[in-house]
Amino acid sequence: MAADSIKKTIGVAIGVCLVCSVLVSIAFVQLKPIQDKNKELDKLKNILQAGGIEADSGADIKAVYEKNIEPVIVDLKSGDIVADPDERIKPENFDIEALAKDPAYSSVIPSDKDIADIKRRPDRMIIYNVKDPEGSGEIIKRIFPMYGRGLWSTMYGLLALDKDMSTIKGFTFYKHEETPGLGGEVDNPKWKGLWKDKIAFDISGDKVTLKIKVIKGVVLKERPEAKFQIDGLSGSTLTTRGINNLVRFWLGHDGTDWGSTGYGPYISKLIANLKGNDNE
């Protein structure tokens, strides 16, 4: 009798499993195009946030987006806009993780260069074009999407620089895992705040250089290198390095001149458009 009452208790508990199993994976297909919509949204309000655009509560985010942002693909490695990308870089289909993972789009980075730890970069990305509110058609701000290894994940972020290129208007990262309180702090609006109006490029004639920093510790306000640094967080000295060398790959340094890391190509072309109708 012990024995048949042990086998009809593991019976129904198996039975319990299955029922629950299949229960949650119903839920999950059913719920999944839920979440993607909603993960969609959280991305495209962190791109207005980047770009410094208000959005009312209640707001047609997908609407206000499309309004404002004009996405943009760019070659990396030539700095050129992608004028008839394929299907899978489309902008509506644009999906950076995916992308890096696939050989055909993308180029494994040299040890050397690879100072955000990434191992692999879309040979293409997307940019955000902020387009003038008033409906002139100026680009007003770039935003750049960018990407690292923080502590424990891979963060994704968004930079938006001015049409200067060399001011940046907003940084803001749009997923990670980093610890709550203490690298997590990336999505404190008060550290995100200390990016507003830094100087990401000393520009003196012909040449640029990249000098934004974040830096361990808190920017002294009275030194003249303080345009140029943001200050770490604090507890979070991998984390911050990670931010630091994440945001200076993406914006194409590689430590002596401009490099192929990341938007190094494309920025440089745009800085040298200015400086061509500086001249005019």
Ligand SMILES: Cc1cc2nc3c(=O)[nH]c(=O)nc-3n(C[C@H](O)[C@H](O)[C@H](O)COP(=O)(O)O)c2cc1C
Contents of the next structure:
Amino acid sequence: MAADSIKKTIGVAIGVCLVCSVLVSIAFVQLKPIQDKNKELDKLKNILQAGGIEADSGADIKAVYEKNIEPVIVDLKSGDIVADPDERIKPENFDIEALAKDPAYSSVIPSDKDIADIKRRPDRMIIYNVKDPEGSGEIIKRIFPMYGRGLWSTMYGLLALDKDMSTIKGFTFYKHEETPGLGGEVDNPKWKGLWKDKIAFDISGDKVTLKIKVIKGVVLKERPEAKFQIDGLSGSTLTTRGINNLVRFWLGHDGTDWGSTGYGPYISKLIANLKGNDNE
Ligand SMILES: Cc1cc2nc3c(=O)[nH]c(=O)nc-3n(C[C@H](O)[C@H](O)[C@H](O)COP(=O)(O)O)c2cc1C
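Could you output the structure for the form predicted together with the named molecule, given that the previous block was the form predicted alone?
In what comes next, the whole complex appears, and the chain from above leads the way.
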């Protein structure tokens, strides 16, 4: 056969393709556990970051997480902790995206209540309690996962509330596909810092009103409502609106079954408990 025959050329091309695909498959299979481990570590780092917990460089992230964080599963409708979650919703297996797609573990949100534009949400969610670093056993913050539609993507974030259940201690997005420099500025530490010590709820007597809002433009600091407001992202009205809607969806509670779109019933119970303790 001539060295440059068509048959030989095709044979060599097929051979190269086969060798390459085998190499890529081997690399994929061998790297998958490392990728999964990195993904898991990344998730833990995000939770620690939302909780304002510093991990030294080189620290064992899993150990820092286990020392500081205690995950619990909450039934969103009743607002109760699920004492004995089944395998799918155990903290170590909890996968918000997978659960939201599974009709056995999630519900369709009525369209008039779906301000976060997510269509369905898990019936139970995971909450990460931040423990007192001094070891008193007290919960000093709670981190609430939340998600909703931005302009280009569903944005997944973590919002930390102080033990007073109203002061925001941190907010970070761990997954989104908004445009870098525009909606992607949600990752800018300066913008994220604006959330710290803002107030989510106005609590007066028995009445709890959701107040936090991400506004278009810049918050006027001298106004009394400034403590309930966050600057919008400039040139990114649609991402800004999405963030406002998702935060209000997950923290909202208008007293009806589906008004409790997110953590409302759970948060109401914790606020009522706090008041009970104050009256003792
Ligand atoms: C390539 C491109 C990417 C954009 N990315 C975003 C984005 O991530 N988030 C967003 O809200 N707006 C984005 N916009 C702008 C929106 O289309 C829209 O103009 C903007 O939200 C209006 O905001 P403004 O009223 O603050 O100017 C993008 C526009 C272009 C052309």
